[in-house]
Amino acid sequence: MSSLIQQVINGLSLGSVYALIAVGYSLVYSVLLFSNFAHGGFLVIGGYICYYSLLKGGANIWVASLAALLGAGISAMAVERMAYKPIRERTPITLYMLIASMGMSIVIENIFVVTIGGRFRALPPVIPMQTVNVFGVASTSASDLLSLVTAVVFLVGLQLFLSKTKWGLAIRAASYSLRTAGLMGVNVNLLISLVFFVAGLLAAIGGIFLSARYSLYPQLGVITTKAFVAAVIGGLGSLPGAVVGSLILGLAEMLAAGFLSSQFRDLIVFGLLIITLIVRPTGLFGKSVGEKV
C-alpha cells in the first residue's frame, strides 16, 4: 500500500507538470486552433535563463525563476510576431502555422546547440530533493510535492484570471470566434500577444521543475510531446481536459514504471493516445469544431 501511495504522488506530480505545458497547448490551440510545437523551445529557453541567473548572475530562486518566467514569455510574444503573425495575416490556414511551428522548434533548439553546446547541466541544488515522509505511509522527494503545489497554485492563478478579469474574457470570447471578438473591439494582436505570453510564462515553470528533476539540455523540450498527449487525451483547446489528461498520463507512467517497468512507460502513454484517438476524437472533454475565422 505505501509503495502505491507513493507512485501515485510521483504521478501528481508529474501529471502536474505535464499539465502546466498541456495547458498552454490548449491555451493556443483554443484561440488559433493550432498546435504549437514550438512550445517545447519555451520550456528549454525558461529553464536556462533560471540556470544562467543562478550560476553566473549570483541570483536566488526566486528572482532567477522570475527571469525565467518573464524571458520565456517574451520569447512565446516574439516567436508569435515573427513566425506565425505574418502566416495567420496572409491565410486563415492552420496547418502553414503548424508547419512553421515544427521549424521554429528545430531553430530555438539549434540556437542553444551553437551558442551554449549541447552537453547535460544540473541545476545549483536551490530545490529542496530531501525525503519528505506523508501521513506515515509514503515517502516522496520535496521537490516533488514543490512541483505539485507550485503547479496547482499557478492553475488556479490562471483560471481566476480567465473568469474575472476583462482579458480572460476576451481570450474566453476569442475561443469562440477570434473575428466576432475582433468585432466587439478586442486587440485580436494583443490578445493573441497575451495567450502565448501565458503559454510561454507556464512552460517556463515546467522547464525548471524538469531541470532540477533531470537535467538541462537543448533537447529537454522534446518532453513536451508527452504534455500534447496529454492535451489531445483531455481534449484539445480545453483547459479542464488538458489538466485531467495530464494527470492520467502522470499517474500511468508512474505506476507503470513502479509496478511494471520503467520501459513500459512511453508505450502505455502512446497507447493511451491511440486507444483515444479511435474510441473519442475529440478527447475527454473536447469538441469538434472547423476553421476559427
The other form holds:
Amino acid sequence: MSSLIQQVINGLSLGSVYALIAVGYSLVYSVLLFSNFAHGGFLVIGGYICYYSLLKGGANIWVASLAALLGAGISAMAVERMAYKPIRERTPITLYMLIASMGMSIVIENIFVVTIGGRFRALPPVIPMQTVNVFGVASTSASDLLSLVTAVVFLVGLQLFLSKTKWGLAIRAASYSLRTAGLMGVNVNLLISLVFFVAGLLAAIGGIFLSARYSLYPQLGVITTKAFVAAVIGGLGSLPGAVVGSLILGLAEMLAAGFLSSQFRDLIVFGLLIITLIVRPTGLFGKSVGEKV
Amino acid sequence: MGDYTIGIVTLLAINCIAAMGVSLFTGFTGIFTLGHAGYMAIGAYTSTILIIKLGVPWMPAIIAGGLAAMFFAYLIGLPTLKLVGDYYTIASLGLGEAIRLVIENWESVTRGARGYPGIPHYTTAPVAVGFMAVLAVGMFFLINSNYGRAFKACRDDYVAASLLGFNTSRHRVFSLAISGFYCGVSGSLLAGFMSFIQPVMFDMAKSTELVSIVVFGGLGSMSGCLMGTLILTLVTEMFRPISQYRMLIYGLVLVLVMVLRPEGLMGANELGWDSLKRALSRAKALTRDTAARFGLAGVLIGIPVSYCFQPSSVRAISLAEYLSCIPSLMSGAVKFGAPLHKSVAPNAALAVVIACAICASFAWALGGIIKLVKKIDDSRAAGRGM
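Following the display of the form predicted on its own, present the structure of the form predicted in complex with its partner chain.
Below is the whole assembly, all chains and molecules, this chain first.
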C-alpha cells in the first residue's frame, strides 16, 4: 500500500514537470496552430545555463535558475524571430513551420553535441534529495515534492497572468483568432514573442528539474515527446487539458515502472496516445471545432 | 566500377525507395512524419525472419516485408489520421521508439538489441536498382492517377476536397499505407545489403535523414526527391571525416530550406522537358551577368588555390596528379589522415570545396562591384549625352 502511495506521489511529481513543458507547448499551439518541436531545445538550453552558472559562475541556485529561465525564454524568442517569423509572414501553411521547428530542435541538440560534447552531466547537489516522510504513510524524495510545488506555483501564476492581465486577454483572444486579434489593435509580433518567452521560461523550469532528476545531456529534449503526447491526450491547444494529460501520463508511467517493468514505460505512453485517439480523438478537453468555409 | 562505387549505388537505390515513400506522404499528402524508419525496421525484420527461420526465398520475403510494414502503417493511420492536425506527427515521434523497444525486448524472435546476423547477401546492385525502377514507375502512375490528384487535393484544401465528395481521412490512411510499403521494401533490401540488422540502424536519425531528403528535394516532386537522395547521400559520403556534423547539417537543411526556399530544390515541378528548358534559359541569362561570370571563374581559380593550401606532402605531387586524384578522394576510398603520397586524403575534398566557394564568392562580389561601376559609368555617359 505504501509503495502504491509512493508511486502515486512520484507520478504526480513527474507529471507536474511534464505539465510545465506541455503547457508551454500548448500555448504556442493554441496561438500559431503548429507543433513547436524545438520546445525540447529550450529545455536543454535552460538546463545547460543553470549547470554552467552553478559550476563555473559560482552562482547560487536562485540566480542560476533565474539566468536559466531568462536565457531559455530569450532563446525561444530568438528562434521564433529567426526561423518561424519569415515563414509565417510569407505563407499560411503551418507544415512549413512544423518542419522548420523539427530542424531547429535537431540544430540546438547538435550544437550542444559538437561544442560541449554528448557527455552526461550531473547537476551539483543544489536541490535537496533527502527522503521525506509523507504523513507517516509513505516516503519520497524532497526534490519530488519541490518540483510538484514549483510546478503548481508556476501554473497558477500562468493562469493568473492569462486571466487577469491585459496581455493575457490578448493571448486568449489570439488563441481564438490571431487575425482578428491583430485587427483589434494587438501587436501580433510582440504577442507571439511574449508567448514564446513564456513557453521557453516554463520549459527551462522543467529542464532544471529533469536534469536534477536524471542527468543533463543534449538529448534530454527528447523527453518533450511525452509532453506532446500529454498535450494530445488532454486535447491539443487546451491548457487545462495539457495539465490533466500530463498528470495522467506521469502517473501511468510511474505505476508501470513500479509494478510492471521500467522498459514498458515508453510503450505505455504510446499505448495511451493510441487509445485516446481511438476513443476520444479530440482529447479530454479538446473542442471539436466545426470548420467554417 | 569498384566495389565502393557499386556499394554507393546500391545504398542510393535503397535510400531512394524509402525517400519516395516519405515523399508521397509528406510531399503529396502534406503530413510530416518522423517515424518512417520504424516501417523500414518492420520490413527488415519481417523479411529476415522469413528468410532465416522459414526458408522463404528472398524475392517473396522482400514483398512480404513491404506488406507487413504496409499493414502496420494502416493500423497506425486509422486512429491518428482521422483528424486534421499534428496528431500523426506526434504519434510518429513515439512510433519509431515503440517499434525499437518491441524489437529490443522480444528477444526470442528478433534477437534483441545485439542485432540479427547472418542474413544472406541477396541485395546486389541490379536487384536494388531494379526494385527502385519498378517502384518509381509505380509511384509515377500513382501520383498521376485519380488517387494522386486526390492526395494533392487533401493536402491543399481538405475542406474543398471533402465537399467534392472525397473521403479525406481514408485517402490520408491510404497514402500512409503505400508509403509504409515503400519503406518496408527499402528496409528489406537494406537487410540483404548489410547482412546484419540492428534496431539502432532504424533510429530517429534515419527518419530525420529521410525527411531532410524529401524537404531538400522539394515537397510534392518525385524527381526532386530522387535528386535530393543523390545529393544528400553523396555529400554525406564526401564529408564522412566530419560525420559528427551530419545531424547538424540535416537540421540546418530543414530550417534553411523552409526559411529561404520552402518549395525545395524542384518545388512541385517534375524533371522534364519544360523544367529543363526553364532551367536552361535561366542559366543562359546568368551567363550574360558579369557577376555570375566572375563567380564561375572563381570556382575554376579555387581548384589550384586549394592545391597551394594543402599540407606539404600533397604539394609534392604534381597538379595533374592532384586533379586526377579528385574522383578517388570524392569517393572517400582513402581513409582520413592516411599518408598523402600519391593519394589524397578525403579532407582534401573539403579543401577543394571550401576554396572554390570562397574564391567564387569573392569573385562574385568583385564582379558585382564592376557591374555597379559600369552601371554608374553608363548612367553618367547617358547624362552627358542629354
